[in-house]
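Listed next as structure tokens is one chain, alone, in the form predicted alone.
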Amino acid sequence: MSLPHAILTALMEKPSSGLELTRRFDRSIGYFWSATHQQIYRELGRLEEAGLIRALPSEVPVRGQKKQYEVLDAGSAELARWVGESQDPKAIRDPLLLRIRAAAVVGPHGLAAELRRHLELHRRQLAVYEAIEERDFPPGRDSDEDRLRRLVLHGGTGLETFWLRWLEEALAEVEDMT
């Protein structure tokens, strides 16, 4: 049930329309919790129906105007409850890992190229995270909010660094076999 909580988090940071949320997901939360605009709009309706958010009243009603949403007290309480909830880690489900396992029985033909491709993708993602850190977390930004956001970003850079090391090891092994 993380998408509703991701939306509540984003709306607590800044009241937004569905379109703005979609764009913000693409630039921040989407790095670790992705959602399509259809999913976001559907969830906004559910959250509003549940009394966790509301559409802000418009000063001048205009047909086709974007609704701006804000979190209500019940939504803030739900997000706080969820933050303190216990949840087990999710098992890794990565098609590349399954493909390597399959290569053990059918041979690694073509696998090295795919490993190189993944290496490049993870290098690019690490560069994106490093640019975000440089842009959004200059020295001296030490509020609790910034420290927690930076911690999430460091989780992303740590995962990318892990994947780079592991992919280099995997590529060396596969190349040694062929």
Second form
Number of protein chains: 2
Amino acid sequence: MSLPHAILTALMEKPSSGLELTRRFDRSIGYFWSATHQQIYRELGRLEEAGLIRALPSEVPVRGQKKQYEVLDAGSAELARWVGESQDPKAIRDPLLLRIRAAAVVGPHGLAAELRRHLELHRRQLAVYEAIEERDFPPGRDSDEDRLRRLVLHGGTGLETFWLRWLEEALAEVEDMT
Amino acid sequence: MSLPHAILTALMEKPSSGLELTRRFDRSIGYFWSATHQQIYRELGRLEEAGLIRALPSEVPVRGQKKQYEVLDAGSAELARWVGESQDPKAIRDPLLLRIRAAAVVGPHGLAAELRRHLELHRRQLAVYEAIEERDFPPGRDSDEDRLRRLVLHGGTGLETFWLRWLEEALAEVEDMT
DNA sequence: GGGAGCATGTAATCAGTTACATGATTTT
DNA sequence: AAAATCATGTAACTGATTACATGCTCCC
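Alongside the form predicted alone that was just displayed, please also present the structure of the form predicted together with another copy of the chain.
Full assembly next; the chain just shown is listed first.
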């Protein structure tokens, strides 16, 4: 149940409408927890129902009109509770690793090209994270909030870096076979 | 659509019944693509329906009786096709990273303990992978199949190692705040 | 023959995805 | 006023998870 908490976090950072949230997910929180606008609208409805957020009353809540949401105290409390909750890490679930394993039984035909493609995609994603780091976290004194956000970003760069190294190794192995 | 291919791979490695597959998923393929027995039975039904696998006719197919499945040529061909298919890597989707981000807005209360717990879990998982490596891939001349399977395992150890390092960094940051 | 556990399966629910619908606003 | 696009939403479907049901085998 991470999506509601992702939305609460985004709304605490800045009250927003559904579409604004969708945009922000696309370029920020979504790097670690993606969501489509349909998911977001549905979840906003549930969160409002549950009394964790409310629509700002300023605007008329008609279809096609912007509706701004803000987090209520109950929502903020729920988020704080969730931060310290005990949740086991999810097991790895990666189709590419699975495909390598399949390649071990049916042969690695077509795999090298796919590995090269992934390599390029991960290079790009790493560049995206590094650009954000440079833009949002210039060297200097950080607040606690900034240190935590930088830590998240550093998780992203670390993961991409890992995949780059592993893909290079994998490509070398596969090219050596064919 | 990875589960059917995970099952095809497992069945090509060794024809099995539903429960045997479940067991093997728990200690081998499942490290990279987990599945419950309900998923597996349902998928076996679909794969048989689609003509990619068949139940070995030796046993009577009654409820409560073992039913062994084997992969047909169509299944093997489908698996080979899938290996070279173009599939974008999934975006990162990690609740822990999300929680750190939430901690930046509501405070890191309870987070340090959770990070320590995750550290311990990842240490254990890494130990599991290393034990498998030692048992199944002793140093020496490897066949192509072994090299590919070792590569998959190396993905697992690499990921766990990454998380260990990142968690240590995260813990140092969080402990420095409280 | 009664209970433990093995083996296969059904049903309900839920999160996520894809396709589509509709009202409002802006642009030409 | 027509077209584009912004903004919110509904509906249908798929994959994964949880809970439960049922038949078989083995062992005391």
